[in-house]
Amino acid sequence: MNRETKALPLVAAVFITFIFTAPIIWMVMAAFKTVVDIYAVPPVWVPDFTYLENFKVLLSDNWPFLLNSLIVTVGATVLSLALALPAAFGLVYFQFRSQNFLADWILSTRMMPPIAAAVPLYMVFNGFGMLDTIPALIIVYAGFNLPFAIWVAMSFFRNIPREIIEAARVEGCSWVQTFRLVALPLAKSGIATVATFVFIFAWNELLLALFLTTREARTFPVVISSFSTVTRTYWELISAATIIQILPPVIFTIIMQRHIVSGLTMGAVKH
């Protein structure tokens, strides 16, 4: 194989990334620029960094929305883990009548588009008074993920021995303190991945926000899709906001790189 034939996948490999990266390069772009610069013909390849007017403008109207998002998602987030985390646990280590049956549900569950639900569930917070509330939204997202985290949660459980979980059984732990004490130290790297799906899902979600939210709970999607209009369409101000809106993900999964990685590797050999 000559060395034309084996760079072909490598110049493959840079122009399919490029042609995925580019319009997040433009939007970083295009961030830094003021409006005639966004439309300028010939293009403003490289943008003054300095400029930071458009996230000034941006956070000093929005930025209770943008508190709202974090509220949210790591309030969804926390819901899903205490609720998933232990039924993942019972459904495991548990033996009961339709017991595999059950588990089938819980992820058939999570087949359904949310956006199906959304007019039940705004007649359902209408009638709670729950509408544009920052609980209605933590409970939708939870619900919603909870089927997810559940069956990827009993993947990481399956892969703890489970003569460690008689042994200390055996050496008189309750189920909860067996739960509390082994398992879920056992399984943190999956706890990890677990909860950064979450995360991702919670703070990207746009379609349930705008449709349970008018002013109070709205949530940073919302207002970002707020920029596009009849009449105009924000350039300077969707990238700024969309520079905002993917920075949390990115820091959370750095932080959680390490037990991702290995949550990934515990739960992909099934015993």
The other form holds:
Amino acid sequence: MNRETKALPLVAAVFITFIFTAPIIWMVMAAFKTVVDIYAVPPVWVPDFTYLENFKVLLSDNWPFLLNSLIVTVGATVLSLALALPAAFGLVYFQFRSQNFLADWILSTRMMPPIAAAVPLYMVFNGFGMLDTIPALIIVYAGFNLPFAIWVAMSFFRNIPREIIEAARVEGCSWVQTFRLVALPLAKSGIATVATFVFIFAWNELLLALFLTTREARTFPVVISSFSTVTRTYWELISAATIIQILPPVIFTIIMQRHIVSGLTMGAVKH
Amino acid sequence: MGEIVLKDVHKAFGDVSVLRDIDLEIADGEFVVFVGPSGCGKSTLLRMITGLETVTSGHVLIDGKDVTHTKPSSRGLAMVFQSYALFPHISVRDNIGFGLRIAGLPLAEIADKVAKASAILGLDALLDRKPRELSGGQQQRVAIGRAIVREPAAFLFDEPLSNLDAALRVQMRIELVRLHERLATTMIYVTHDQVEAMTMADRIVVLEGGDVQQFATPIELYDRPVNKFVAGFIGSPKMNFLGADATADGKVQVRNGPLLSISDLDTARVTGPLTVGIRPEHITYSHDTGDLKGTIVVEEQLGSDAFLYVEVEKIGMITVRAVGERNFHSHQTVYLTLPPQRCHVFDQADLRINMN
Ligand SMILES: Nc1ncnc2c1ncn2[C@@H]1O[C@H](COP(=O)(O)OP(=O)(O)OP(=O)(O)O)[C@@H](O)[C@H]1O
Ligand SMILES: [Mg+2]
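Follow the form predicted on its own with the form predicted together with its partner chain, if you could.
Full assembly next; the chain just shown is listed first.
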């Protein structure tokens, strides 16, 4: 290849990347601008990054909702792992009738769009007096992610050589010990993968949170959406909030990345 | 103690019956080998003894106790798998001590037993490594170590040496036999390698197509195979089989070959078409005289032995094992003689009709 043909894909890549990141870049800029600068024509290209007023205003009023988001997300992630991992283990290793049917049925529940469940869920939680509570959101988010989490976890358990599980059993392990001492440590990357997906789902979920919360239990995405009102859209607050919203998944993914990469490609090649 | 008894055991996967009418009594301290061609049900039988596979009907007894429905963890057996099945996330030391930890032994005692086992198996320098940092042979030793520390009622091995190279296989074979002598614990060993079976076993179970063909000592299998399958399976190269017919006076006429008068036959059963079996090492051969005339098609010279593949007109290929022989070569004519006292005779149902 000569120099030009090598440069061409690179230029294209940079261009495409730019298109995809432009809104984020623009938003990051806006977060550090005053309202006047945001609407200025011609635009203020480079803002003053020491201008933190937007963040201060945002957080002074809304930090409890950020905390809500964090609790709901961590809670949902932990709860769905706590349910999905044993369920997947049982579906893979226990022999019982309609084993495959049960697994398929679990996955099929994921085919329903979340919005279809919104009204029934509203009524159920209303009945329990749990509207606008954090536990309600944790349960719903964990529940929505269970099918997916179970399926991913199943594929990881299936990838553990059967003889290793059998060895544990012959060595005297009960099923619980086999799960805890052998299967879980060997499915670590699977757990990281599932955790990451649930985390991102729960952190970013808006629709159900809009339905199920009104004041106290509002999550951060709900708060962000409230910055767009009939009379005015608070771009400076939306921008600042969005940066905060983006950060945790990015950090979480970076921490988990090593495991996820091996997780997503596991089983792709024959060993 | 480790007496293992199988009573009328059957196994089916769905509608497919894979083992039938299995009755075996394995004495405490015995080294028993299950041998047979691929797919004959050896692993399944072993796994039913460990409890990893359910028994469709029949009973499994360990030391007189019916364990047919007992879970694997409560049977007090140890198993060494073909893939070794070491726990990849823990060290060699923890692998060996795993079962003891599960059993809740005090740490000091575990350390003591692990040290003893690792000394026996020469693993001392490797105790802090992870399994993936070991060679195949070393992993195999760890798997054996994990089995012996628990002082189980019996050791079960499923083709434990098949992933090793030939030299290491011979070495491990000897180590296992010595280990058995030292521990005097019941061992059940699955293999499809008849050399392993013959050299290691006190008694061998020959399986084929889900049935036990014969359960006997190695020498018994070699000298007195109950049927044509066992006769052909045990021994290398394989026994030669020749078509024959019974004569009116109770002799055996090899078709297109010699008339054999074999003294030890069950005379009542010498009727109709028969098969004569003779091992390659029992055929006598000569440059100039014999019962059958043939041409050496291939000569395989091993130094210690020469295997001569002889094409005999109207009979077919006959294999001859000529110990230390250097003077017979491809394309030469050779005369073969079948010593009657070395001949096995099988009836139409392929059962051996020699009396001894
Ligand atoms: N889980 C299973 N479901 C259905 N059929 C099975 C199952 N496990 C084994 N079989 C069948 O049972 C028969 C015996 O299998 P088994 O693994 O015991 O054979 P084997 O003698 O150990 O063979 P190999 O020497 O190849 O290991 C085979 O025909 C096999 O296809
Ligand atoms: Mg097998």
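If you superpose the two forms and keep the largest set of C-alpha atoms that fall within 1.5 Å, you have the rigid core. Keep in mind that this is a model prediction, so the values were computed, not measured. Numbering follows the first chain given and starts at 1.
Remark: with the core as the superposition reference, the CA shift of Ile251 between the two forms stays below 2 Å. Fitting the two forms on the rigid core leaves the C-alpha of Leu10 displaced by at least 2 angstroms between the two forms.
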